[in-house]
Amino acid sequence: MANPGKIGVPMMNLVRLKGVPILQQLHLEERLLRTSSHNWCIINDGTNQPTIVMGVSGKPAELLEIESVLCDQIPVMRRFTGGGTVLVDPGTIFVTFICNKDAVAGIQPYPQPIMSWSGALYNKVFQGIGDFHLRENDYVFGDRKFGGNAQSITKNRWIHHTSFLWDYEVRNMDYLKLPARVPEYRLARGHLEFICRMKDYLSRSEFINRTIEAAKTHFSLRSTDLEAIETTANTKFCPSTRLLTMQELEIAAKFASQSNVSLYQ
């Protein structure tokens, strides 16, 4: 029989998982946002293979050296929140958080606040390691990003969701374009001056327990695991996050070129 939890906190549900492929993550995140009413924290460190995950209204086009990605064949997904692209690998640690609107005291559920929210509690995750900063929407050791995030809002419930880069390889930003729209923070920095690894900082373990005890001071944290969730799933949910077409990227491919063409006639 699970706990209660402490009087006046709210339960979490707690899911730790390893090297779990993005796409099953993400088709994870997304059924227990729309059709569950718990909240959640899913931590998995690292994913199998390097994948490129747009936001919900990405243009390959425009973010992806599209025939680098087509001919070294990187899936690509379109994932069911905003925010920007990353390209994500066994060195990525992300941190989902699924909460009803009212479950964190104070926070109105909107962007601004649950970014607020998410960033004071990465403040006691790195309390005395580094100097840390949630920097328009973006966490940053100095001037240095580690972390991205992006949002999803319902009319009850928010997901916040985070990919920590760990570590990285430097050939694999080769993937990505700078994006027309950056922080201003960034000025016309370059990926590589742009990033920095958290291994340089803390180890995976104790950035994952951190993690878990600065969230033991907003929620009752309750240990479950995948095969319990899939278990009980809705088996009628249908996910929105999609691995995009060979065709669909070669057709991006087609415009980007052409796009190319008129900018220097």
Second form
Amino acid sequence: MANPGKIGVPMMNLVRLKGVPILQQLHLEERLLRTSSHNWCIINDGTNQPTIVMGVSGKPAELLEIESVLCDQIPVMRRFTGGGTVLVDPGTIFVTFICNKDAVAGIQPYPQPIMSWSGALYNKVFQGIGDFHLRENDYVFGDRKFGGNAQSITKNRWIHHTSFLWDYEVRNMDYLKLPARVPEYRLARGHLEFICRMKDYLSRSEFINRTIEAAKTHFSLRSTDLEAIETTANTKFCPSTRLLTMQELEIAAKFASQSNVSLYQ
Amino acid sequence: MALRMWASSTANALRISCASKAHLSPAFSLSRCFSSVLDGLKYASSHEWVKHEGPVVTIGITDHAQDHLGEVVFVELPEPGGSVSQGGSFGAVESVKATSDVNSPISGEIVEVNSKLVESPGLINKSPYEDGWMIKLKPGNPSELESLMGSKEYTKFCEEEDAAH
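The form predicted in complex with its partner chain, contrasted with the form predicted on its own above:
Below, the chain from earlier opens the complete complex, with every other chain and molecule after it.
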């Protein structure tokens, strides 16, 4: 996989994972963003169990059908990046880029330039496959979303990570409310009319291979594994990404039902 | 590029005064393409501003920064009483799909935070130099202010940064 020795092209470490729990993945990403000086591409081919992941400012009462979440014991976490709420599971493929701000020539470390850069990279990935676009801040085939993005930008580095719906369980969408902030192109569609599956277009391995090839046009990739990273880890770093406690979710459920009562009074 | 240089030199020449704060003057903006930069403030290369009034300084992010970030939907602020070092992060703003660190131009003790930003994070977009202020510090080392840019230098810095990308 490594592409050694391209002069003038920045190095990037490639980490390929499969079925790693999303909390572990996010902790790794946050730690690499904050404590590493290298560039990283992390690909996690599915996570081990259905989990709800909110953005940094996510409020469960507003975003989730909490009674169902509590009843079915779905873990809920708040991640360190911005953006919306996703339900991830073994059918989700994650691709993350963590870069020094000078690693990609010509892009300023702000949300829109980084998003445009990623859109151009994935244009290469999906060339000849479906009607792929970056639409507002989502990856779509036509007008249906299959990839959601989020970022965190520090003084000298940034992370852009994407969760791709290679497949999903229809029933899992019932845990998510319609968010207050939606892209314009959504046009009041419910979850199932708004999203689509990447599996209808290409296989998991083909997507991952194409993504790696597209990354190689920007970086000189060097494969490394999780064990190598974790043995040199900065153990003092404390990530902000965390699971919400049962108590927090129960308080949110109470708040949500009180809001519903006041709506109908 | 020629229009940008002309606009910049015109902006510096005109220096229209801001009625509400006599000692702060906005550089003239011909259009919303050019972010406003106020005289009398100091600026960091990470696009935060500092206003020094007596024993306390006020800090926020610049018009250039808020314009590039987009609509701010959430602000993370520290608790008063904590300390921050020069260049260190004291909080973050969320805009679009991103969280972006906000860094302190100088070191000091945090004495006040703008609690209005909890309910109204958009103040950072509407009024980055006034109602959108973020924290107030008691400076730990006032000489650090000398390492920051003045308005002319910061204006040039932003133009060069935008031109390079």
